[in-house]
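Just the one chain here, the form predicted on its own, laid out as structure tokens.
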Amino acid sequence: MSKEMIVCKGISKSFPGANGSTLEVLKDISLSINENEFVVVLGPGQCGKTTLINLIAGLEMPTSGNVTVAGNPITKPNPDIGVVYQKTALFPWLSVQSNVGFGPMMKGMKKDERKKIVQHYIDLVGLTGFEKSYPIKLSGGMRQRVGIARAYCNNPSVLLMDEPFGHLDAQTRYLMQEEVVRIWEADKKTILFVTNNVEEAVYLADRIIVLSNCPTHIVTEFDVTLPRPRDYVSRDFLSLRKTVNDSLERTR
């Protein structure tokens, strides 16, 4: 039986609005994600997907409901949860090697052990040879690889990815979609990936959760059983893409 890694029970989130009003962003969302599952949350722009990520990461608290990760209540940021955002926020004064190894260094890991683990993840994301490079010298796709390696290097049980390829050009985005699947298959983590791109969701996911506009709730789910690696232009892929897209359009 699969182990539940992320569980959200009835979570809602509201923020203060103008003139004393209240803006309800998330409304009664319940979901569960199993160990090593790759789940994509798909929703229209500005529907609260990042708010959901922040609640699971412990960066914000829900107005009601609760979140657990690996059975533990989430009340603050947790080192067992890695996050990759659209903007990688790399330290510009640190090399690739130092950026990737920052978490283990802060944990006090011995230098020799840290160097070995850092190199493993640099190799895994395809940046061998760029260990001494600085972020300013890297392309957008390469910086995202550093962000992914940095998140993996902390050995989290759960990896949250908030539209990590949203700022990349189309060609690089396709490449990074292929790469993130390759990395996930090589070093399985439980991944919750947020996007507003239907094709990306169908390419990546074991399961797609479709969200509505604000106040955001779950509209439907799709189990994606297409074999990997997936073909963007196969009949089955295009058929599922249309079905998912039709579902998303009804939420707009």
Given for the second form:
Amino acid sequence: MSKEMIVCKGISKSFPGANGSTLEVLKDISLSINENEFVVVLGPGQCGKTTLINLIAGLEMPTSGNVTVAGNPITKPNPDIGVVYQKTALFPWLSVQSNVGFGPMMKGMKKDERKKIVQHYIDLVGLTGFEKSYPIKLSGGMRQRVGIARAYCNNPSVLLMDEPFGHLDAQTRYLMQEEVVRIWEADKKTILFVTNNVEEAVYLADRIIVLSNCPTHIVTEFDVTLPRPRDYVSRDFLSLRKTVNDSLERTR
Amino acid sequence: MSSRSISIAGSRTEVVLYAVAALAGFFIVWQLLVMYTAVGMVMPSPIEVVEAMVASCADPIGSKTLPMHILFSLRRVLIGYLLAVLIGIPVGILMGCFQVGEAIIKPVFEIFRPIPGLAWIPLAILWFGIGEESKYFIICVSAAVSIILNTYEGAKSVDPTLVGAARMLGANDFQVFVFVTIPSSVPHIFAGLQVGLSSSWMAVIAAEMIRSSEGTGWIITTGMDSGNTVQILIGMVSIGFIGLILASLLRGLEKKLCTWRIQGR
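Requested next: the structure of the form predicted together with the partner chain (the form predicted on its own having been shown above).
Every component of the complex follows; first up is the chain already shown.
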């Protein structure tokens, strides 16, 4: 039995809504993710996927239930958890290398040492030669690479990815899906990846957790045993894609 | 020419060429109007103004030569403006970053904000007399408002996602302040510095009209008193050029500090 890295026990989250009502976003979510497992959380458009990420990251507190990461209860933002954002959230005033080295710099790591690991991750995500560029000069796919390198460089034990490829065009998206698997295989981490794209989920995941719409709860789970690298148009891929797709709630 | 640039003024040299051409055009039209129309009865020609400016570098207007007048005004502006920067940026940041600071300072600031710098002239004279101090005060008050306001907006408009990202990477409150809040406010601060700079130029003219025996504002006022249009224009042209130079210096500094905002290859 491998180690459980992310454990959510019965977490719910409500926000105060208009005229004193409460809006329940997450309802009784329990999940556990093992070390180095690649789990994709798949849910329809407007459900509380980002809220789930924020709760695990410690950026928000659940209304009830609790979250532990690597055995530690989460009560505040914790650098042991890396986050990759949909809108990249890169610091626009920092170059690629300073963005990637931000976490180590906050920890007070010495410059020489920092430079070495920063370069390692820039090379790993395929951005060699762009060390001194500012984010504004990079394409959407390259910015996501910086975001991934920045999260990796802080050496977290788990990575949360919040629809990181949602804003990319279709071709770049396929490329980045391949890249994220390649990077993960080169440097194993526990990954929780959120998406609303069934094909992306089937391509990436060891396990897919399907969420319902608001209030969000877990509908079902799929283990994905297809060998990597996966073929988007193989028969097994397409049939699993159909099964997963059928499990998704239809909402207008 | 590359097909990419649709605008006619494409490259940097072209922009400079157009600027020079536009200025030359302006002076030629002015010259022609003075030479051939009734404008000549109320306005000196640009050539006369330039000649008078050159002459006044050696022959004093009043008690001082033109460069000395300019230096006096410049000193007043820079001292008043620097005071405004030293006060304005910290106050704006206090208001933008700390809720307590905002709750305390903002109501007071909102009362002072609509009062133009020039409305402070009587109080400035009562408090500081008619010497240099009252001029610094008026210039400082005039410039501080927009510096405070823009710094405040900048500090307030920090993207919460970036703050969250910094926290997730292990930044504490102080590090978030230094590495996220401040750099993301810099463009707003510069906008405030630019507006503040032009406000302080306006204020120096008014301040020198109170009571002074030198400065570009004094040149204009005494020119008016003696009906000397050339002298008025000397003052105005000097103010225009010095203002332009100061604003460009500031823009250069901004460009250097904000390379990250410049799009392109």
